[in-house]
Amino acid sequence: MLLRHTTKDIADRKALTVNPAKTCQPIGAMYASLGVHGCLPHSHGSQGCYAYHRSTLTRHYKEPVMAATSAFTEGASVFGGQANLVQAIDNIFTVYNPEVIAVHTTCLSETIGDDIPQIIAKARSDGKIPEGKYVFHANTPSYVGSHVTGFSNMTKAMVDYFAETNGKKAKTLNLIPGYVEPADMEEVRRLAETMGIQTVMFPDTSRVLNGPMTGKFKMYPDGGVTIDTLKTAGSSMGTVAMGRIASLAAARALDSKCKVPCQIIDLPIGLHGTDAFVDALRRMAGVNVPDRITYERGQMVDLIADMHQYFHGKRVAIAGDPDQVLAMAKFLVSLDMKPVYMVSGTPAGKKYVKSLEEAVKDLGDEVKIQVPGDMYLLHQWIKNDPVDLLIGNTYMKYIAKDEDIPLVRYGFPILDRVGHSYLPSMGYKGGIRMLEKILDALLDRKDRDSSDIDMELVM
């Protein structure tokens, strides 16, 4: 494998990046717009474009995605897309009929400057856009963040163009749940309900990418946050934000928009992340926690009690977007687990990577973070000085099979491994699944290294 080239020397390196940690913006785009209800999402740009995001969501959920593209050639290429797109639209409504369709932009079309809302607005005047139907984008260009920054743009996009207020307050709470699984998105809206909060979560991607298999093809899945109620997103009392780097602009553009305060909170992953969700649950809505959620919290509690001698002192090295790494090493820590390397592809900023050295500042141990930074020089940093244990996506399969490290998939992409769409992360059930995924890596491979004799039935 090219990775067993990868040498101990660590050079800097400020033009060049491998194995990157990341994906392109137009991808989280996508994701996003999936979570509205009976929308077809569109890539302004070519059909190669369209079919890499298409594919890499569809080989990760599992699900077949479905998507439409303006389908560039050498002349939308060098006089603009605007012909395609407005053709685009007319088709895309006569044929498929969606409710909503969600434009994001890709390199080509950003490169070129197509101005799409005049696109917009000219497919209106020009009646290609039915009664009670709607068209909404974002600019998603490749060459500028990741799969998360176009995620958060897309996530905007629906408050600039959907939030209204009427200048009443509802008794509901936005929840922006951030690029996390569709499971994930399913427990934090069930931890809402339970304490008996109505909410307005987008976007939603639960019973879309993760739904049952009824031997029925449904081109629009039942799931999705329909246009209707994101509207009165901007009536609602307040909006919890989860993922700075993936939810903070919508929460503020909401905010700005239609005066609805919010709080931003890390991802709820972990005893203290879910501790800081449900308490923000709390206060906004002004109910208490009832005792089934004290109760799971409990179980949580006795778990990791039971499972500390196995992850104390442990090294761990983690890759991932930039929420998930934060989240993950604040949970770690908890646990008297070591994150001590750590990057992201994704541009987060300065602000970002002091929230990650707090994180870590009481370890004992030299932690390494770069923020943006590619696996490449996660692998340096790891021939140098091992670790225990990898936590990541399916990428950082080929680190651990070159350094015989065990490794817990988590994040995005994971391309070899099923079912992690219907299984959360979040919420103390969610915490709990990782307490085992990460334990069940530990022993497999104390197992796997004990002689005949030092083999033990009970760990």
Contents of the next structure:
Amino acid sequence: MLLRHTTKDIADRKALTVNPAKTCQPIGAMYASLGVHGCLPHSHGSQGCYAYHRSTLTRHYKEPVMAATSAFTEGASVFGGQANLVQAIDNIFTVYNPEVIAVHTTCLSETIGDDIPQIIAKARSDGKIPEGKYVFHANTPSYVGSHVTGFSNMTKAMVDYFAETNGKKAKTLNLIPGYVEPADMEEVRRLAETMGIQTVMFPDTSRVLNGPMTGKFKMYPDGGVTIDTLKTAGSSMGTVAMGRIASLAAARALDSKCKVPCQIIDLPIGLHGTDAFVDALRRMAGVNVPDRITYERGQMVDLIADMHQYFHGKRVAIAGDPDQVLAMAKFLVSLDMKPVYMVSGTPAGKKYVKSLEEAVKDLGDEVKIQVPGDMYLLHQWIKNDPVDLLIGNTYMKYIAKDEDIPLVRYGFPILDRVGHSYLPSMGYKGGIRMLEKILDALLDRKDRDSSDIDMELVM
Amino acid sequence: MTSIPILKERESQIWQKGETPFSITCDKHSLAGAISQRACVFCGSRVVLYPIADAVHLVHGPIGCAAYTWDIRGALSSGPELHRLSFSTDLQERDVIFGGEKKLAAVLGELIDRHRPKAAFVYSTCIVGIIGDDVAAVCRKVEREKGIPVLPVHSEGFKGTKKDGYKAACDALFRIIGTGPINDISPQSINILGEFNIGGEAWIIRKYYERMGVQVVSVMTGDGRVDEIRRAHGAALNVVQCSGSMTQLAQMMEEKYGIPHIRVSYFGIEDMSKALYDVAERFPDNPEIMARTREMVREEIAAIRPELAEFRKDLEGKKAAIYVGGAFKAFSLIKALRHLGMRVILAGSQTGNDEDYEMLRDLCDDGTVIVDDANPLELSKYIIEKDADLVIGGVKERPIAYKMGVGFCDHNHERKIPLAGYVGMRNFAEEVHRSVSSPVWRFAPRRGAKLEKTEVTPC
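With the form predicted alone done, generate the form predicted together with its partner chain in the same format.
Following is the full complex, with the preceding chain placed first.
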């Protein structure tokens, strides 16, 4: 038993975090930055930070992940990192020639108090930023929030630095997809395009972190939102922001900076989630929902109808990022399943916890929610009263193995399976994929546990 | 690809054999803005100490440093699994402002009470170095209260390179050594240093020594136990692998306890055999040890030779690029690849010193490129120019190789099978063969056509 050190007795923990269901801001900022075309993310801190972020993103996406670092030394930590960052900007444009550098801070540079806008201004006045190239930044102290906060901050920075308005409205809609897979970003754009809507999506990591094998190493893959496109976000007729925790900040900033009205919805996961997304698009763009989309929705409902008896009453434990956990919980409830235990490491606030409680209010007192919480606690709950299914990232496999409970991998990071970057979990198509995964897990288990007599061919 | 520029300051860190007199600059802090593949001080300490399985490893800092190092290295344990849990003080903004000492003390107390470990290692991260927590004082206090060694590891990320992290880890180990009973230790005894039991490698090596009649007092740190390390000063000889990480500890032990040390490598037939003979030679009073060693080496080589010959048939003339952490490993790999008929066209390391690179120069063929602290562009440039069939590296190099349609072997944390020892050489050959001769490269745009023409279809 790998987690034999997990006790069934739940002692009150005041300060200790064990087996976190989150990581730190900078990696989220790095991931968001990769969704800008020709962008080299830059970590303003020690060398280790970006090495860890690159390794983790590489393990999750199985793609090269490029980023640079200020490579702080003791000197920089005493006298500030200005010299390092200015030199870094110079070196990066000279050698790696990106279109744009996205600087994020770390606990180190935040605590020292480096003033990034001032340093960028210095680099510009020193002539280190070539004509037509950009440097922007987000503050991402590791001791506040989580990787989701970092993602949110960097996404908001895209608005703060680039969105502009000339007073006229274009016929485009902004999509802020949240901290989701490249495949999901691709899917929400496809849905919008199917409805005949032109979109401005940011960040957009599709074709950056799920690209094909080309026989070449390309530092800046084809995907990502361009700066020119980002600028037009300020002229769009509206913004649909998916996931309150990851996307609200950018949507609000766009509203106050360029007066682009926004609608905040849950991640379009499952039937209701995707319905809400399609509805938001329909109303904002003033279009009808085409048959193609109604058809996809119908397929998803059909699948649920075919298999509904297998979903009924199944108890599920979910760990993950707040937006994912909330949307997934609602999805599961709509399937007649019972998401009874939920944790997220990200401090998402009282309002969030309330919305999660609301989503599962009909399940009664079986429900346990801890936000922020860690996987150690989740495991302890399961030890006391088990569940039928686990949904969460790769780290859940320890619990799955120890407690012999099937696991559907979902969220970040997934270090031991593939597919998540190529195939969506959002939209109706993504919903069908998730249903397939959930059913496979439940039915494989049923087959495994059936006696020879009870083994069924047709299910 | 030949147009890829090399940073001017980096030119002296790259050298091609056969062109100019040898000169390479190394041991240099990475340039700000360079995309180095290196990590930080904390990373160095963490990888060295992490395999000690009956200690708790508490990361004092924001969540990231603990999250990214949660069970990332397949260092196996035959008993406790405490090392595979992730413990963090998860420092928040208020801790950064008011100091984290109280929280650290509380967490340590909780942790030790719950898990009753044999020791506790407390890793300082960047932020701790900046806010000035007196980690050593907290450790002393908790040590007194709880009666187990509580060891501060001074691994603030910005205070040097990964090598400085090794040093901090050695300092912590050195504090435990010398505190256990040594009366029953044989005069023919050793400590195995710098072996981390990735994929069970320490078990293989330990068995060899035991078959020779040499007692293994402790392994640092693979499948490590605190009580064994306490007794390490009773050994007659320190056998140090992975020169970068543990030579310093061996030197400290030589100074204080008069224990001599030798440097070895367990990769490849020559180096593995040399290691065993070198150890046997240190015990001339017991000639049986040498006799048993000879017999064992003969047996082991005979057992793998036929298979190696089979692999060699397909690999003869193929070209490899090696980019690894420590230079010492590169030496062994060059020799091991020669055994398989392969040529090394690029050799580089993250942390090599002058002496290492001189040795590397002597080992390499004409035309081989030698690099220190390379970036992905440099690696990809030479891999294409020299038309490599295989890359040997770590997590961040893998997808770069695959994108270029080139085979890959992980010789770092992510190897899943033992590559040390004779059986390891066989596994290595199999893994190299499996990747180099995979049919997938025939689908690779850059290489596919060429491979189809020149190669016979594998059966």
